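Just one chain is shown here, as structure tokens, and it is the form predicted on its own.
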Amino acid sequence: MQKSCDHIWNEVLDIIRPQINEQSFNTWFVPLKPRTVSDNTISVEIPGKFFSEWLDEHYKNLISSALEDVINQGASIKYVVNSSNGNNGKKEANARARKEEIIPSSAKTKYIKDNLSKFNLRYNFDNFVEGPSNQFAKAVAMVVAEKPGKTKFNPLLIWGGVGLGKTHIAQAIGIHGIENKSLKTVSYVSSKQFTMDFISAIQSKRTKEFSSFYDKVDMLIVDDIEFFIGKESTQEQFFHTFNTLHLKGKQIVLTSDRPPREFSGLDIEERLTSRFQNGLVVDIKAPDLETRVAILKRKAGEEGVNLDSEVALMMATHISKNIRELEGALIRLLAYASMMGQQIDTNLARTVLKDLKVYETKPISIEDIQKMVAGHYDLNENLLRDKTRKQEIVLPRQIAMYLVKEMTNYSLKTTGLHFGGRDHTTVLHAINTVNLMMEQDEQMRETISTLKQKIGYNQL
């Protein structure tokens, strides 16, 4: 039996290999091990449960093709995960119960159900990490989502960059929408699909139904309207869809890549852009540090993976601008540790980093460390070349004295020239002393990790 599930799984491995690229074949279906076949159904060993969150999502209708080619109409497969990959079972029970927690209950009605069909029900605001960045975006959504069409806030326009969140908040709103408040219809769209169903809509002569299907929604969803740009006909359209629905007092809700502002001379109607500025716009920036960390390890704790905090701050600060960006490398990375058998730590990072070419290591400099040193005593740096042996500038001089001999390949000779013209015996003792108190003081190794990461921001 064993033998005829390894042979039917690698027919099927020979039909999808051709159908992507190598990369993501040794990603995501070189780790897959057959087990069994049995009523149709190949059960199939993963490392992780996001192993099976991916593939339904990306290779779904591609396995299922293949699967139907080799045994019949019908076939399935099952994931199992690794009961060896530490805590992946806690992991699995975590993830189903909170889809649990999300999809409405049997009791609920069916068209709540519909609506959340179209949903990716992770883009919910239990799930949304929240910073400085985006905090004033996430506290409007919630009041539009408690109170759709009754604010001042109708219709809510979010921009701001590629891979921010403006989806994911978007969305959070009719969900909230939907679950709690049991709105008849919501609708999610892109301007792209609203543009080419309003296209089949005209091809078809059903450009009435088209009208009538959104003039009957509760609230509407488009997402990145600068689609917009160029096309008349379906500006018109959408122009009396947002009256109509305006004038009944439904909830509209836009993402762009812009404000308003700046569509002026791209070929959107004044009359549109005067319409989206006409309730509220806010902005989501990109996400600062903590954010960034607070976000990974967010999905790694998704995952079922504690995420180490050093590790979490070596991806945040080398991926600055693009929470999609950070969330695919932290995927890789785990893809990565549960193939390769590895502990995820920083050096597995920085290879996975390397490999996604976000990751470029510069040499350090004696200038780079003394200035982080200083900034981190408030200090002015020239004060650690000086020859002044107050206390309160000599520990600070031979922390950077350390932290050159770690993180440089400078002599003693050399560094002492950069500190005032010291000499290696005088280096030499700086880093003994500083070796010493880390042994005995805490506090003073979290310093030194501190700083090593500090001027490892500058590495990129």
Ligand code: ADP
Second form
Amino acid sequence: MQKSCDHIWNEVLDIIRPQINEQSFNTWFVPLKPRTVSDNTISVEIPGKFFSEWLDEHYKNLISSALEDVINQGASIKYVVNSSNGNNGKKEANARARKEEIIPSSAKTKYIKDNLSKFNLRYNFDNFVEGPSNQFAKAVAMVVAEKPGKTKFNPLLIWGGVGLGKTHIAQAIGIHGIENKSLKTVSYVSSKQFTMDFISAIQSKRTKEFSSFYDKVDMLIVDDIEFFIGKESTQEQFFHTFNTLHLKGKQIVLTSDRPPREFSGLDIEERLTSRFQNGLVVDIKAPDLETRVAILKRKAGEEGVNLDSEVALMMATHISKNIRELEGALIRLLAYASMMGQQIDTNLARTVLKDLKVYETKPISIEDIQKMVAGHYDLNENLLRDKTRKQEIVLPRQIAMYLVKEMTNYSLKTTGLHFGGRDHTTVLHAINTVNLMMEQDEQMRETISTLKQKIGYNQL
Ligand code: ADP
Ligand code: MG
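What does the same protein look like in the form predicted together with this ligand, given that the last one was the form predicted on its own?
So here's everything in the complex, that chain up top.
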């Protein structure tokens, strides 16, 4: 007898459940609903597109092997977005339409399609949010994409820390080149893949084929070249390819997690450095707060969600070093919201950030407090550090000293030093004064509580 779709799915879940932690299971598998099963494919409903991305990225192998056990070898899963989720469905459809525009379907363009299949189509220039940290790199990348091999930026090396957009920008160059029809063959490969392919070419005595494959491309993009360090014969092969293409005026784009001068003491250093005298090295830095907020809003928009600025600000404040983490947190936020039918607000964001333990607990500094109090009273913060005894400054200054005592571990003496070199008895007097006022004055209690909240915002 044929098993029902639900039955099959339950068996799949029974295999997956014990292999991952409960929270992940509840977040990523419980909301899925089996729809149909035909031939080798089970179709499963997901609450949003981001689910399929997350599942693919994190559980692809797990799901495939469960399907193999329950259905048969080669069984696959198809994700269908639940279009009854508010207006998400429409947005989804628009997003799909946009995506399809990128991949024209006529037979003539099959070649382009094949070429693009190596790329993550989300990694295009349109989706790359620009800010001071990456502006230059993006500008150069666009020039290179427009005129591959025809500028002075050949080779182009883009370097920067983890999760800052190197792969995104490198792929954007390739995608643009293909869409523009300026290039026929673009090869995008990670240096790890290049190395593994090369090793298996050696094993199967097909190094010639390996060489000639790469020697024929119009553009070569090699991601994360730091992986070549210490791998002498792969380097040898890589430089052979590099030279062949460079001589033919083909564009070469490389990325790495460090600048060439830090390929320390290794062969690759000298060879690269000499080659980069002709090309260009650009770096991508960690994005500033505004850029992080813009990235979050853009990504949420891609999912059909209009992310509230305060929520975006909160997430961007706490995740500052890595855009991939920022995206992961956003996806989790969207998943929680749709799973629990909850609104996306700062409370939910706080829960997500706490779960992820990614927020940075930066100790509160005296300057943070001075800045916030001065802002509240619309004063120049330097006045709080000044000797002046002007009436309108005295109270805010006392309040700031009180907050330093309440919210930090600084001694009275150190506190005094930060407030224009006052001595500890002055600080003590300020604290007592504010305490007394709070006992007697409701408004003062409120002011203090508001200020504490604002200052503590950074702390969650
Ligand atoms: P890297 O290769 O530097 O480790 P990636 O290119 O893989 O980083 O970027 C990590 C994630 O962050 C990707 O999903 C990418 O789309 C996203 N990302 C990075 N920079 C930006 C940006 N400026 N605008 C939008 N998304 C970005
Ligand atoms: Mg990368």
